[in-house]
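First, one chain by itself in structure tokens, the form predicted on its own.
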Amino acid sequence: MTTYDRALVWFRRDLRSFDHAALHHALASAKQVFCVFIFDKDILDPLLAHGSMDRRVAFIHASLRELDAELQQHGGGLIVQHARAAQAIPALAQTLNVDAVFCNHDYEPYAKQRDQQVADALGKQQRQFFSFKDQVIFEKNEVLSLAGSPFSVFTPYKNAWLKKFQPSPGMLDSSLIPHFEVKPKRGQLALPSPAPGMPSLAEMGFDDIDLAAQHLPTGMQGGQQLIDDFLPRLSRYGEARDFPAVKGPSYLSVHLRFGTVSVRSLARHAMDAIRSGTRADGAAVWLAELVWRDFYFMILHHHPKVAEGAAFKAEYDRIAWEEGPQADELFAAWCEGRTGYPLVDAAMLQLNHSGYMHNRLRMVTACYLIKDLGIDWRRGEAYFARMLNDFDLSANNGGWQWAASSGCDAQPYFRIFNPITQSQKFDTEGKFIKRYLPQLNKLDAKQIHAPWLAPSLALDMAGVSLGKNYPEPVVQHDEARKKTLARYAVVKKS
């Protein structure tokens, strides 16, 4: 790579100072390196239409303070602006008179369009624009079928993905995953210019949120804290991950979303555990979750129509969804956790309260909205996009299209989750339900999954008054299932 006098590293969803592809390459090729993050108005302004409380913006803000402090330890610092990134980056490059801008790939449609605008503007200034793979292990065309085409089914994709790290059959080699060292020379990281200073959340129109009180650790230290907590639990991940009342997940998804952890480091942890055999079963399941993440990024790259609201399987766009005031009322009941199905309601209350939802419950609530209430999956996708701390367009779309049976490698349309049996299986004692629906605390483990089926005396003794302190079911599952099969008949006939 050409040697440059001055370079600018543009941080986006990679808020860390280690194992960072763009920062590594900038330090390897430039004598002086500036660092910048833009609170992009084109992204933030639409969020403000839903209110000033957004945990994700608060998470980014807190993580940037840590990143800035870390860069200061090496003589530099972080320029932070609240502006339109497509305009701010070329303007800053000109002000600083840098030769090149370095960043890491972002695969979402808006980001790709923005990056092209920035690259074009920099080109007119005779400056270079470099972007690197960083937030995935494999991207775009790096994992293809033997015929050279993109996969649309996960398992063959996963097998091909794993083969890239298997020099011998069944033996994963984590050393094949690159590590991008970040070792600035003395004086190489530049002090922020213009004058340092980070816009406050209030100045950008957002509330300051106590994320620690919501058990959401931020930044690189928060990510490492979660990794240290999770690795001793890795051996039982495969069994524990499906039960929302159990501490089974890694809780790292928001850190992966904003790059306060390195996905390469996580994959190396998983592979080393598999290779050693000490926590192999759980590690293999966890590694598969990381592969799913790559898979959905790959799907978004090859099928950008899914980001525009189109079904991956076009024939599913012929389905007629429930519309009108009654559908709106059902959708509101789902959003607000008052459907009358305790596991669904508890999951939605968890989401609304914390911005987090357990992965098993994402499937349960999505399937309920689509196949019990008959509401267009796009409405649920949009709600999750607004509420989830870890919202990622590709994974969110992939999950919703899986539930709707319209996506790649999706569940068959006739597979319809029963919210009662899901509750009985994955929250058997009702511990998770009771955490978010305390009015049901006195119901026993048999009654709590479907309170309307409990004897009147049992409800009275438990202090549960259906229709008053807990709702009647807004639909009956068996009836809804029949309607769904009829609704999906247009697909069956195609």
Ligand SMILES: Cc1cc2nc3c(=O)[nH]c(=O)nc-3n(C[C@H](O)[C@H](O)[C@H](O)COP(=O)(O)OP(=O)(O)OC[C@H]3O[C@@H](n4cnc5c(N)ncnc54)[C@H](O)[C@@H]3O)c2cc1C
Given for the second form:
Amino acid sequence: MTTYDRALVWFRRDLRSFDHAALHHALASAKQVFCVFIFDKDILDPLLAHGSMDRRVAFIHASLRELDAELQQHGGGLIVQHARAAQAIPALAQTLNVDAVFCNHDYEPYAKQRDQQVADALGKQQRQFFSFKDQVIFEKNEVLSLAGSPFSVFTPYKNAWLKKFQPSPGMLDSSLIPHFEVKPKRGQLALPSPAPGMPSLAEMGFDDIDLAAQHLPTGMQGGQQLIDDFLPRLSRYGEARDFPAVKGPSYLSVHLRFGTVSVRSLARHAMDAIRSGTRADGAAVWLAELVWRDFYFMILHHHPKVAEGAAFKAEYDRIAWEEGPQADELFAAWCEGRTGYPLVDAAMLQLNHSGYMHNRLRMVTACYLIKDLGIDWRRGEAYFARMLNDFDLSANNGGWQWAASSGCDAQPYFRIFNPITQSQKFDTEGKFIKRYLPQLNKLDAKQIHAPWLAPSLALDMAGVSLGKNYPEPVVQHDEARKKTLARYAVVKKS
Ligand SMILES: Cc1cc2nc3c(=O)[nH]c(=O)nc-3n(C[C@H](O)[C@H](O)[C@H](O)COP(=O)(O)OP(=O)(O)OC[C@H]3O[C@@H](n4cnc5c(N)ncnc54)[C@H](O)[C@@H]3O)c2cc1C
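With the form predicted on its own already on screen, would you show the form predicted together with the named molecule?
Starting with the chain above, the whole complex follows.
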């Protein structure tokens, strides 16, 4: 790459100072490198419409403080602005008189459009714009079928993905995953200019949230802390990951979302564990989850219509969903965790209290909204998008369309989770339920999954008064199931 005098690295969802493609390439090609993050008003203003409490903005803010401190260690620092990125980046490039702007690919439609605008504006100023793959292992057309077309089914995609790291059959070689070293020369990282200083959360209209109190460690250090905590548990991931009361998964999703960890480094850990045979089973299952993540990014790239609310399988857009005041009330009951189905309610309370929801529960609550309440999956998708710390358009849409049976590689429409048996199977003792619904604490393992089926004496003795301190079920699953099969019949008539 040409050698430039000055370059600007634009951080977005890659808030780290190690193994960073854009920073690596900027340092390799420019004598002086500035770093910037823009709190983009085009993203934040719509969030403010829902209130000033947003854990994600607080997470970014805390993570930027660490990134800035890290860059300062190398003599640099971070410029942070609260502005419209599409205009602010070209303006800053002009002020700093950089030759080129470096950043990492973002695959969401808004971001793609914004990046094109920035690239065009920079082009008019005779400046370069470079963007790199960084947040996924494989993107766009890098994993294709033998016929050269994009996959729409996961397993063959995963097999083709894995094959890229198997120089000989069955052997995963993690050294094939690139590492983008960040090693600035002395004085190469430029001091923030214009004047340093980060807008406070309050100045941007957001609350300062004590994320540590919510067990949400931020930044690169927080990511590393979770990795250190998870790796010894990796061998048990396959069995433990489905039980929400157990510390089974990695809880790294918010860090993957904001790039405070490197997905390449995580994949390397998993491959090395598989290869060494020490934590092989769990590691293989976990690596497959990282592949799901790539898969959904690839789907979004090839099928941007899914970001506009379209079903991946068009015939599913014929379905007529419940609408009107009664549906609105059911939707509110779902959002607020008062459907009368304890596992569903506890899961929604987990989401509302922490911004996290266990994967098994995302599946259960999504299926319940769609197939028990008959409500359009897009409403649930939007609620998750607002509440999840790890919200990623691609995975969230993929998850919701999976549950609605309208997605690529989705569950068949006639497979309808039973929220009671899911609860019995995955929270057998009701431990997770009790964490969020203490009023059910005294119900035993037999009764807690469907309190309305418990004898009234048992309810009395447990202090549970249905309709008073815990709701009656808002629908009956068996009836709802029949209605759903009828609702989905339009899909068959293609
Ligand atoms: C309805 C629904 C909505 C979802 N919305 C999101 C979302 O907005 N953002 C998000 O990151 N994940 C989403 N998921 C996928 C999954 O639930 C979360 O990634 C996972 O629960 C995060 O917890 P973890 O980091 O402890 O996961 P782990 O089990 O430790 O998995 C490791 C990583 O793999 C990735 N991953 C795991 N499962 C999936 C999956 N099914 N699809 C794509 N990537 C996956 C995540 O990046 C995750 O952090 C959704 C799933 C469903 C069913």
